[in-house]
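The chain below stands alone, shown as structure tokens; this is the form predicted alone.
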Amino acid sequence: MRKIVMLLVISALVWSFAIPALAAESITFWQFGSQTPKTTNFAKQMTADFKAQTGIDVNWEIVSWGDSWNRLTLAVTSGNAPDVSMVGATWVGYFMATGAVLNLSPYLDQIGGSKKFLLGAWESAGMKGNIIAPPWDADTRGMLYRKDIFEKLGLKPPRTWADLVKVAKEIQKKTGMQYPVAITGKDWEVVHNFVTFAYAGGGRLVSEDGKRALLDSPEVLESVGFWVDLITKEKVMSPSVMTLKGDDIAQRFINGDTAIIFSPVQGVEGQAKDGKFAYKDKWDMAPFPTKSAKIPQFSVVLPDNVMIFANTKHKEAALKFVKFLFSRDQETLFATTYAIPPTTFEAFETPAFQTTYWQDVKKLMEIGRFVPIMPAWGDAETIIQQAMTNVFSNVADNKYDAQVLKRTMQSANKQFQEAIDRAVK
């Protein structure tokens, strides 16, 4: 009997030590994108690497971008949120205002600090000293031009708007290319191009304190007017661009049907590789031209970011996971898997990013600018897209003039101001 009791005691002791080993801590992470073999294999590798380093399991769920906004906003209102989630950078202001996301400012040292990131990407991480969402990748936008055509004609990348028109007309004259410039005015791309022209003209989209909409300011009206003038007045850009998506324009660029585009550089690089169209032989990138040389040139960087929900029951594990995502090896793996620009200096120092192409992307990112970080920016994107659709429709119907633009942007600004006021309340 005594032997049986002793065996039971020993067995209980064994199980008491074994149970914690079996019950590993687990967190949930949402990555946005398409469910493909590439994304699935990437998630498996990352979760295995993290488990090997920390002993922590990750329930890594891939959510489509089409469902991402609804999933995230429902997570906020229901309280049933993942521990960590990807988030579109232009949504950061909204989720910061909800209070549902952990302020990472006290924990920045744990993930490497702000100096770990290139400035163009880091601008999207938060505002007013509150950091909620470090940037994980960096959609980088610049002016792309056909290097082969420019070199043949002895042209330089345009520095100002006047240079842009002059160069385009020189290409028209000497090559017979009807429309050397192509800048899309369709879908979500129109918003990013609107932002680009506004900044290039020295304008702001909202006041510095974030309380006053400025979509109809003189600087913005002049900037958007110049964009339209490329079609109506200068005739260096086709009216058809208002019906074309960014990928369509990138393909025209690769085909040699146009010589200058405003575009995400990685999108063109991907299409160029598919067509065996060499980057350094036939095309190159530069900052956007501005109204005058007094206005600094820039790129626009639109990252995807990572945030921790404030109600997580696994804060330390979530912080370890975010640190893991931004470690040199894991950030490099992420960026190379998806052929997207990384956000950290460490990743750009690895062999994978030492090519001329990637180092040129890095230079653009170092002068990158971002959209205003504010709760109402999501509304602004919809408002701007609709306003520019109306503007380009008037262009197509030969009904466009400066007053049409002014009335359209005044209406858009009123809607944006109302959104700002609702967010403040």
Given for the second form:
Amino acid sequence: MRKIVMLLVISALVWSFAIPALAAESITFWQFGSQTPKTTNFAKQMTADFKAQTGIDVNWEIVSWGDSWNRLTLAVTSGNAPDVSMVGATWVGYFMATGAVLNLSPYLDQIGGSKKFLLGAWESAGMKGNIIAPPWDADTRGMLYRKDIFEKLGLKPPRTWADLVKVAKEIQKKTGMQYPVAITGKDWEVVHNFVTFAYAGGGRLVSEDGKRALLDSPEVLESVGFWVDLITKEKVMSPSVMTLKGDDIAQRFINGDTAIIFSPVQGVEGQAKDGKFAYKDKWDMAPFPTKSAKIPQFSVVLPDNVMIFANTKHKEAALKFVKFLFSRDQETLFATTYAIPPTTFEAFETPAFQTTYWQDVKKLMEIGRFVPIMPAWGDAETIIQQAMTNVFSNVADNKYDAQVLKRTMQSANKQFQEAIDRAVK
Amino acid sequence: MQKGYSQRHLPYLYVLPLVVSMLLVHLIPMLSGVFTSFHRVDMFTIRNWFQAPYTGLNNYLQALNIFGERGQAFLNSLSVTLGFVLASLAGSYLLGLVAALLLSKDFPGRGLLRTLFLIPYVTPQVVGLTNLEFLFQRDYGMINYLLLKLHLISQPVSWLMGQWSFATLVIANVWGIWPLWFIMLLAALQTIPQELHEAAIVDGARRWQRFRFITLPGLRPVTRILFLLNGLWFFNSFNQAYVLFGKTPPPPADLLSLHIYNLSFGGWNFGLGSAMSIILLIIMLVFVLIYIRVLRVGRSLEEV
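So that was the form predicted alone. Now I'd like the form predicted in complex with its partner chain, please.
Entire complex below, previous chain first.
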């Protein structure tokens, strides 16, 4: 009796080692997001579809955005990485510099080619001709305004900064709304708004060759100055925007507490899903106003991308998986599940995206601009965020002036330059 | 009585696994921190951080150079943290002591009040702080609304940005921790023998004198432990600032641990971040040594 039990135990042990070896090929994928039923269902369906098409298993892991940066960099440091991972577009330059990520340039045809992507989103896929991370979705930021209020007052969406102030004051006067403009100054979105203002003022954040930091250039100083003036001088924006998150501001926009916001378009569309806040009825989108009519208008497109880690043991499977993610049906499913703009022409041609809203988003995406793709951008985000917090802190204390702004941006620029130099070394 | 060899050494054997695992989880990361602080470990060298270039005292000089950008920010952060620790200690001590004294006497509803007082302490920290963040909002926050209604202020205060952010930070911290002080001090109050008070009354001592010469000395051992432990906790506070202000707090609320975190995990400057951590560690060690020596924490009341 005892012998039989022993035999059973031993054979069970042997099998438990043998089974994984016999099982189908399997790859690991990290998607960033929260553990909601929506995401787990999406993951389940994608995994099943991919298994049906290729016979490859996907270990689909959902990682919260809050952990994503640390998890990815830990993966880079420890070499213990997933095969494929989602990545924020602004980090692409950094991961490229680490050399931990597969250069996809030679495999472009294998994953479906670059022509299928909208240019505004594709810009984020890599730098200097090397492609590492095709865009999966495209967070598209523009100026959103209350169409109902604008129509009632006979106003047009502002084309220039001067228009913006004029329109805002008009709304103040005619509707009694205290603060018609709201642009968040908190969390990572402050970086996006910083980029928006810098571009709108005709400025650059780094020189053409990516070697010189330009955060204290006259154009950038003037742009940030104008941004702060909306609070201090023009008084069309509440000081509370300095501590309000983008979502809170979108909510105020929907509630009718403010009429013009700079925001991701899908944010407002997502928060107003109950039909009471219909697009083209209550609100509309437009490109950002610029300093003067000479500077072309634009939107800011910040995709989330997908990259393959270089030390993957399943390169072929990983490439197949990436191709699968960007195929028409899967890209469409992804974009519709999250109501986020897709990145490929094919997806925009599917019936789901034939609404006015989505076609307007596509138009906005076509004039999309992106942050500089460079290894030091990760540093730049923290530096800019800290610099703007310092500026706002002075605003709150009534100590803000042009000198404070200049000093803060000079200090930020110095740190950014250090980061760039470290990257070159 | 003569003890055998094994019996004398057995206790050491018992604690050996603990000592080894403590060393593993504490000492090794600490040593790697020391290593990192002498090297240029950033996002480009971290993949192979053992081979990161040696930079000598460079990181330390950068942190301590008060004329440089980084040094100045570090100095600001250090003074903010010291102020935060002192203000929080004072706040929680006063609140805790007053509440403990009020509730040490028996009266109807005492149990209910005691439970109510403990609510902030049992609320998950992030939940409490997130709610406080809403309350402290400038335009729509409850606190400004009430203060404006009561005509205590004429303009809404920017609690979360600018100089007021320091006060907000201290209030949030004290709000979350004072019930611990309250309950500890209350427990200590109840260990003071009633006979002492009775004897003092017979001797004609006034209320204040009894408080000064009986209650306070009776509370001393607990108070010392509270000051020491909470002082160290406060020094390492992170969540409060992170939840209230986000990744980049305004300079008046730039706590050291968040500052170092930002350098290390935002700016990817692990070398400098480690150097600052080591400096922080040394400051805290000095602080603790002085504290333990001067106040003789850990000795019994009779020895004091």
